[in-house]
Amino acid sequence: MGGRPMSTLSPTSSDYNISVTEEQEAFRLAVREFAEKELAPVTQKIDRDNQMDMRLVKRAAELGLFGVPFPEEYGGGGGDDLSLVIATEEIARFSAAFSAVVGATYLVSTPLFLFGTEEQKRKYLVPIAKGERIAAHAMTEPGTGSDVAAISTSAKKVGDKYVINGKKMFITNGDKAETFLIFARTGPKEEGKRHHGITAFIAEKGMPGLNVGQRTDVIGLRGDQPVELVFDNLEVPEANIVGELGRGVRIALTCYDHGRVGVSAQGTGLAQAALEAALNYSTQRQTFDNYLLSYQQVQFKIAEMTAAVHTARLLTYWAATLTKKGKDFIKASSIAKITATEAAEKNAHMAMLIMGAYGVSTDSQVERILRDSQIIKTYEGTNDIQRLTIMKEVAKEMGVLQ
């Protein structure tokens, strides 16, 4: 990204500038009124079945929550970051795993937005955006996590066309997309230089040899279980290709710099879910003829609490300002996902101890809330692996590493 580097030893007032028009915060209220009243009251219904009402999808994509910051002649909304942000924290208070399904669709569009050919942008982008088509994004590989690099998944060239070969795991929304973001290697490991070689393709549903295999119940986000694919002998056209030939890489690693700041958003809107859920029963339930809102074991865990949401959404919505102004947010977006999933969980744990039974009950969002924050903490990136970024990040500064 271009702009002037934020420099953690010498920052600026200008890094730290937050500002949130009045039209982003008429799209918050839209966005509410939605979560509130349609998405709310099938929520536990949705992670008790574990199945996505793809009914409210459809709703989702005429309110324009999957091209919310891509222009209007790609069939979005013209926003930016910090309104995708806005959205998902206010979608997430009520449904994490309803916000994962738009979630991980932008780790399609925005790609192709950032990388794409016009031709591809008119093709694949537009459709996205406007909702009509649910993408996955497929890097993760059985034996490769956060080393993108060591993927084994092969695309060799047969004509014009390349044919994929290998499986896909933990894919989400690999079994309700139509469109695919497919990474695979098109070229040997060089020395010093394994990063190269590794391709971005656009697969859609139907294609002979894109087979979506078993889902894999995880302990969150139900609703929307991620599962494998396996590709067989998949025949992809040359002109599928995004980006650059052997340089895959890029386009993945700036596409989860800014899909940490959704997954920060994520945590934010469960943080404040379970702070909410907090006040309401320490308002209402009466111990020895007092509320437990008068304890004062209580009011420091809701202090805290508070204190955690609040922190969380500044520096989510400092991260995606940052992205707004075409400054380096590398840095920013780490820690904004390591401050807001952790406060996710941190939250719904407090929550738990003061509303003890009613806490822990599978009834109570908040049991759900806890479960769902191991998840957010895990994918684009797991805490421990942006702590890794932050520090590079850091040394780079310094000039300890180029």
Ligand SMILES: Cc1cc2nc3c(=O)[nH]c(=O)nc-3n(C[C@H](O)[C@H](O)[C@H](O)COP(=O)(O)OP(=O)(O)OC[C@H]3O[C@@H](n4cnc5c(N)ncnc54)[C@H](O)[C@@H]3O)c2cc1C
The other form holds:
Amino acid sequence: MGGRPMSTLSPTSSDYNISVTEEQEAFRLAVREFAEKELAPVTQKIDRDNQMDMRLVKRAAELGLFGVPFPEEYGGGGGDDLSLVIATEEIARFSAAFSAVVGATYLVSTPLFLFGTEEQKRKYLVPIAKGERIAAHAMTEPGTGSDVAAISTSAKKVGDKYVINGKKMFITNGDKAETFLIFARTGPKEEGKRHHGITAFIAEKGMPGLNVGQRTDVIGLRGDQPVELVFDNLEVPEANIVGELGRGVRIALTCYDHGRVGVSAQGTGLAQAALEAALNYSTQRQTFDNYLLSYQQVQFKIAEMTAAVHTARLLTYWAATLTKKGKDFIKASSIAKITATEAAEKNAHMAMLIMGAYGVSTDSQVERILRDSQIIKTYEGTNDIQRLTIMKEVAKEMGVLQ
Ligand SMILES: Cc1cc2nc3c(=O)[nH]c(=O)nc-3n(C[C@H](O)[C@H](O)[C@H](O)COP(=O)(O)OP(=O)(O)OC[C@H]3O[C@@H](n4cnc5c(N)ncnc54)[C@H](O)[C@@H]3O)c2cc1C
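Return the structure block for the form predicted in complex with the named molecule; the form predicted on its own was the one displayed.
Let's see the whole complex now, leading with the same chain.
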């Protein structure tokens, strides 16, 4: 990351420049058309059956949704993080689960792009970016989530291979993936450097010892429920190490810094969908001979929901723009993640209140949005972990923490 770090105490106006190109707007319209015409009709079925529509995932690949920010030479669309959040918002407006299938692949393709060797990029990044191979990122374990340095999956060197043993849990796309990014301990914890000694490995479906375990049913993102992965003497060639030996946590954290911006876009899309549902209902439903929207109590809610959507979108675009500028975007992406995911929750709840019994009906999409908002508040670092991250960055700026 280059450029002058963004400062909380002496901000620069240019830190807040956001510019969306005509090309990006055209891309938004293309994704919106796909979302409205092809995804919207099956959203409820995906949620109800808890089953992803893999035919539509292939359509998303044709639209280039898996490689948006990568250069064309690596199978990408030559866009940037801003193009990706624009597309993610349009998809999440109808199905956060569908956007999670796509989004989780970036937790593998982004580290490959930023830290992989040229050979790894050609072999693994290109097919993921083209949407030919689904990918899964395996860090979380039954015993640890937020504290990534506490993982216990081990990788022991035997000749020119590493033998991986352990168990991962809550892995999105684990049951669909052909390419896996696995984090395992290759060295002991060091005094004062507890993040050292963990390494990132690429593994492929079909390798002996790589087993998909049980699915964990969670309240949201139905259609893309996470699964366990069990490694039983999984042998991975040394050439499949991504980045430096023992420096996997740095790779993971950089990947989450980018990924959080995508989660913010999911939150924005969900918050927008809840607002639209409340507006539709309150302009059609009459009580006591008046449309619901004529009551000030409803108007205030709609105004607050509108403010929440715009705040979420602006912060998401801001964080995505800072990644492109090569600016310090860690704090921005945490701020955007908290704001946008909590906007989704707040708007779903308000829409529910406005829509009365229809709001709490499982036929209404706001019930799904409320469930989905709980997941996006949790994954890629809970919102409380984001609060810790923001504070850590502010402390660094103030020189009270290194
Ligand atoms: C649907 C879903 C999909 C997921 N997909 C993936 C995936 O693809 N790959 C993957 O590796 N992981 C995945 N995860 C895991 C996810 O990233 C973790 O659940 C998340 O990081 C939180 O970890 P945890 O659940 O272990 O909570 P814990 O770390 O046990 O935390 C529990 C609570 O304590 C709080 N807490 C923890 N530490 C502190 C602290 N220092 N100060 C204050 N509060 C603290 C947290 O905010 C949280 O509220 C997924 C999870 C879900 C639910």
